[in-house]
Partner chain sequence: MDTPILEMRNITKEFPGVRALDNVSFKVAEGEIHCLVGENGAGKSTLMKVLSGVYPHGEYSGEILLYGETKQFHSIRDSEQAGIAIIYQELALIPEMTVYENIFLGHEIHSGIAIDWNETIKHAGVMLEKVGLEVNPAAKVKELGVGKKQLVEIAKALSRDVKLLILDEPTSALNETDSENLLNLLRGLKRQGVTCILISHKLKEVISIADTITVLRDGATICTLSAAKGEVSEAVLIKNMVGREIENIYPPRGQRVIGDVAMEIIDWSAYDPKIGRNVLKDVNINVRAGEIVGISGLMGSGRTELARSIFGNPMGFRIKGEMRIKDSKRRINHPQEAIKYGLAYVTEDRKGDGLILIQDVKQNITLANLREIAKRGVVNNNAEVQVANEYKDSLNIKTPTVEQRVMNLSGGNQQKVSLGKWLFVKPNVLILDEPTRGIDVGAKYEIYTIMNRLVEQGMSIIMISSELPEILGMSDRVYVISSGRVTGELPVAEATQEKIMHLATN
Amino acid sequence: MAFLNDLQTVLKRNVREYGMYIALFVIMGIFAIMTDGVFISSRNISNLLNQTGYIAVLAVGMTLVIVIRHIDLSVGFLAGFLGAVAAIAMVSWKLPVIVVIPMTLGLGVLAGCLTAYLVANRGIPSFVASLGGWLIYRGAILLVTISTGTIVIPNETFNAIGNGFIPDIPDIGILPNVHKLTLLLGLLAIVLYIANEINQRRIKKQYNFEVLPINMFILKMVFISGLVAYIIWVLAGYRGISWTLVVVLVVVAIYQFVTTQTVLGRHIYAVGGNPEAAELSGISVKKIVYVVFGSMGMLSALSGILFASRLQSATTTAGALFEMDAIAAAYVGGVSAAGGVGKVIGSIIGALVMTSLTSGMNLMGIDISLQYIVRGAVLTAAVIFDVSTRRIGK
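Let me see this chain alone, in the form predicted together with its partner chain.
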């Protein structure tokens, strides 16, 4: 009985945080049943994660932009434009991939800093500044593709980013048809996770800080390990971990670390929570605006690379509505427009929820008109849930 009581307290205290995960499970469960399991097949889950990639990286950047009380509408077409630039650099200028990718990312940072300049130095509302960018980059895509139309990218290395999977270790006879490197990496991840949790707990105890009751601690570890193991098993059953997933995981790991563990991250949330107080506490609000928009620009470039690589071409309409998907993902993931609140992981879950809806409804053959309506309803419901649990919160 004590176990159930503990569980109840922990859940109650963190209802906001777990709400999204529960929502994701419910949505996936419903689709799994409605599609007779096709939805949770290895192939579909793998596809789902790859489709989420280019929105997920945008959502990560957008989270920070919204946290500091701004918005960036230009990211979609910026991604499309920079994807086209990358394609031209490879096809027309014959630059190697190893040069093209850093160059594109650098251009993204530059574009982000331009928006930051308008916002921080010129005092233009970010909505307007980035709406200007939205139009300009949209025109820019058309301009650079005016003579060629869609640019086909022949480079295999580049295209692997959006379509390829990590290689497998040679077949040694056991577990045929299963991606063994993926399994090994998954196992490694779980071991590292458990070691880290135990280590953190030990340090906390040294400081005499409160820790989760031991039964809850074990339950949490079992649950998360089980979840990772399941996803890894599903992925290994198809073609393993995709390069897109690797890119997204690296981005999430870096941003999660920066936002939760570093001085810079704290300063970003402080500026979002109360810009006047942050400025008076010796934080340069201007600098934070540059950092956040610069990072947003870089992630837009990354998104553009992922998308162009996935399509193996740069099209004239690439990036259309990406910004709306990214903003929706961030809000579903619990970001607050009032500023100062929102987690990177939350936005990733939000992006997964939105892509799951699209993917699941496509599998069920639901008409696109209804798909928009359902996605709109889920977005609204998520924010209502978020706003109402915020009041209960501690």
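What about the form predicted on its own, after the form predicted together with its partner chain?
For this one, just the chain is written down, with no partner chains and no other molecules.
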């Protein structure tokens, strides 16, 4: 009885944070049943994570943009345009991949800073400034692909980013049909997670901060460790961890550290919570706008690289509706429309929720028109949930 009371209390206090995990678990469970297990097969889970990659990195950047009370509608076609630029640089300019990728990311930063200039220095609403970028980059894609329509990328190294998998260790006769390096990395991740959770709990108790009851703390670690172990085992049963997933995990790790462990991260959330108060306390709101939009531009470039690599080509339609998927993932992942609230991890979960809906409905043969309706309903429900929890909090 005490266990159930503790569980109910924890869920009520953290409904915003845990709600998205519960939603993802329920969605995956429903599709697993409706598709007779095909949805949770090794091949489909691997494909699902790869499909989520280019939206996930956009969702990370979009989360910070929304946190500071802005929006960026240009990211979709910016990603498509920069993916096309990367393709042209390799195919027509004969530049090596080691030059193309940093160049493309740098162009993304410049594009993001241009939007930031319009917002921070000219006072143009971010919706209007980024809408202008949306139109410009849409036209730019058509312009650079007007002669061929599709630019095929023959570079194997570049294409491996979106289609390749990490190598395995030599076969030693143990688990011959399983990707052993993936298992070892998964085990290491679980050990590091448990060690970090224990250390964080110890530090909080030293400063008399509130911590989870010990039974809930153990349950949380067991649940997350078990979930990670299951995903790793499923991936190891196919071809292991893809390079796309590696890129996403690196991005998440960097942004999670910046937003939770650095002064810059605290300033970003301070600006989102109350820009006027942040300015009065000595934080340069303009600089934060430049940092966040510049970061968004860089992640747009990375998204374009992942998408072009996955398709092994750049097309005229690349980037279409990417921005909507990223915004939806951010909101489903727990970011608040009012600003100041939102986590990087949440945006990844949100991206998985939206991609899982698409993948599951495709496997069930549901018409595309109904798919849009369902995804729109999920997004609306996420925003309603956000508003409701904020009212309860007050």
